[in-house]
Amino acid sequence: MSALTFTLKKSPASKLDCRQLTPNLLANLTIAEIKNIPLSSQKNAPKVADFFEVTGDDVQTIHFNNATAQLDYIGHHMTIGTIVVEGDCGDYLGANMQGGTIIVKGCANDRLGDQMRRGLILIDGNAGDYCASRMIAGTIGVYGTLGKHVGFAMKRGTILLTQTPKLHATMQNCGTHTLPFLALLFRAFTTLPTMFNTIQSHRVQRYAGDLACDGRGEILVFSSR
């Protein structure tokens, strides 16, 4: 078996929804039926097979090739399996996620993991604003530079850094830590293609918050040399 693979054969004039092709939505539907989902809730919506050429036969590991700023809402309420995109992709990516990966090879617009509840995204390149916003659970990293607003309102989970961000004043500073858990985590990373392969270091500056909603999330950020 091969990725099931969504090639985007034009950039699209205005933004496509993508968050009917996650794992769990696909699972029980043939190549046909894929190629006539939606784009939009809109009347007389572009279909799949108008943007993308579409290949394999994995639904477990999805691939979006040729990604652009415009793909908004991938892996939006994912539960389980894989998604890579190579290139960018637009807002929501992970919002509302509940199990599974993401790997963006490129950039992530804005609200990044949006509500995410759990699952792991990692993203090679740079955020846009409000990172993380009202998360519950579950990991985000991002090697690049982030936007404004990080982990706004967020309750729990854990972003990695290899940048400081501007931070709001409800995120605390805790401090220079080493954390052993971090050995264990990026051992889970080995396998995926992904920047984060390439951090040694397990010593972090540690944020916790957003305190303003009495979050207990935390925001690591640690050297990538």
The other form holds:
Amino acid sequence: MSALTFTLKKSPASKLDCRQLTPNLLANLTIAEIKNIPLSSQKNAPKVADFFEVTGDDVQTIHFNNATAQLDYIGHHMTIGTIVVEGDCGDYLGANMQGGTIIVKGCANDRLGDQMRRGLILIDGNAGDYCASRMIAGTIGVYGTLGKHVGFAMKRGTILLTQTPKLHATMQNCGTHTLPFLALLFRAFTTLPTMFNTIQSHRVQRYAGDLACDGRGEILVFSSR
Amino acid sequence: MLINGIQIDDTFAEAFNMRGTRIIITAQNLKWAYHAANAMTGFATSVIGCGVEAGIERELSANETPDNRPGVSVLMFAMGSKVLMQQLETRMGQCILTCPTAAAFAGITSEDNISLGKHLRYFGDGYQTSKLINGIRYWRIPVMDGEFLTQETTGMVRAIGGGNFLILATSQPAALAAAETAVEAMKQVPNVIMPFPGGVVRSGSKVGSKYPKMFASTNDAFCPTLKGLVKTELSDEIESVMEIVIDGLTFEDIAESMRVGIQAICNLGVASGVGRISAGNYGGKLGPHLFKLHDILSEKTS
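Can I have the other form now, the form predicted in complex with the partner chain, not the form predicted on its own?
Next comes the full complex, this chain leading.
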């Protein structure tokens, strides 16, 4: 079995809604049925086959090739499996995610991991504004830079960063630490194609928040790459 | 049966069904992993008075543990699942949570899971956080040395306790030296522990007593100082008897450890002062598992 692969054939003029293309929703569908899935909720919405070449058969591992920032809602409400995005992706990546793993080799846009409850999202590139907004739990890693309002209204969960972003006053500095659970987390990363595997030291600056919203989430910034 | 001049009695050890679990304890270094594990397995020699029987199974190198730190694996056995759960939680809370740099992980998988850090997490007073990594839930509890990390549950399996053999020697030092040799060899066998101090017990017991409130008392038939007073099992030259008790995950594990231990003693020869090897039983009527010494030593562990 090879990964189910969606290769973008042409750059879409408008945003495409990819929320239907998750391992849990595609399980038990034939390739023909997958090709017929609409890419928005509008009337006369474009179908998967209009924009993507669909190959492979393992729906537990989904690849998006030639991906661009026009692809929104990748991994939305995902519960199981793995999604690998070769390229960039649009807004709401992994929003409401309930489990599984998303790897993005390029950059992600705004509202990455919005209301995410469980699972792992790792971005090799940069991410936009409101990263991890309203996050309930889970783990998000952004190797590059971040936009504004990171962790806005996050309740729990962990955000792994390599650079300190501009933080709200409701994100509190808890000092520099060597956290034992990171050894387990990074051991789990070793099977994944992510830039986080290049991080040598598990020493982190810990910020807790959002204190306006329970404050049990955390932002961990690695002191050296 | 005679091996190297040492007589092996045609008898058997009688063992019981127990519930068992394995916990992996890691720390900054082996020294602190041992401090934690020694505390956790302290006062855990016999279910009669301690609730559980526990011991260190073996040392683990950094690449054998979940968090890449050195550690030890601990086996713990109890007569029932309820006691095992209670004892594990108490010992986790008082011995592992308290020990600097220590962390605890499940050492065995099973359909039955019992709490490792599931309830201990409330020590965090609301600041505890969980992490689900590769489908396994861990708890991070803020403590004064940093963060205490523990897996939520560990597996509980059916196990066997009470495998044993007796070392009958011409002097106390000879019996102890032989017992030490046996325990060192038996420590190399996986899935078993010898829960008594140093792996050796000198106060073997029989069922019942002349005192109505006592349900176990000294095994007078094997007490050398009572040779003329009771129906003794000892011949004239035997002056000291020591017992090694073994708990293990399966019948085969216990049989193998008994074979290894007895063989190590027999290798010392009769010049070591050991005259006989026997075993403790209750006539075969109480325990469902019988470890027949002759069968074990001829490697027939049926």
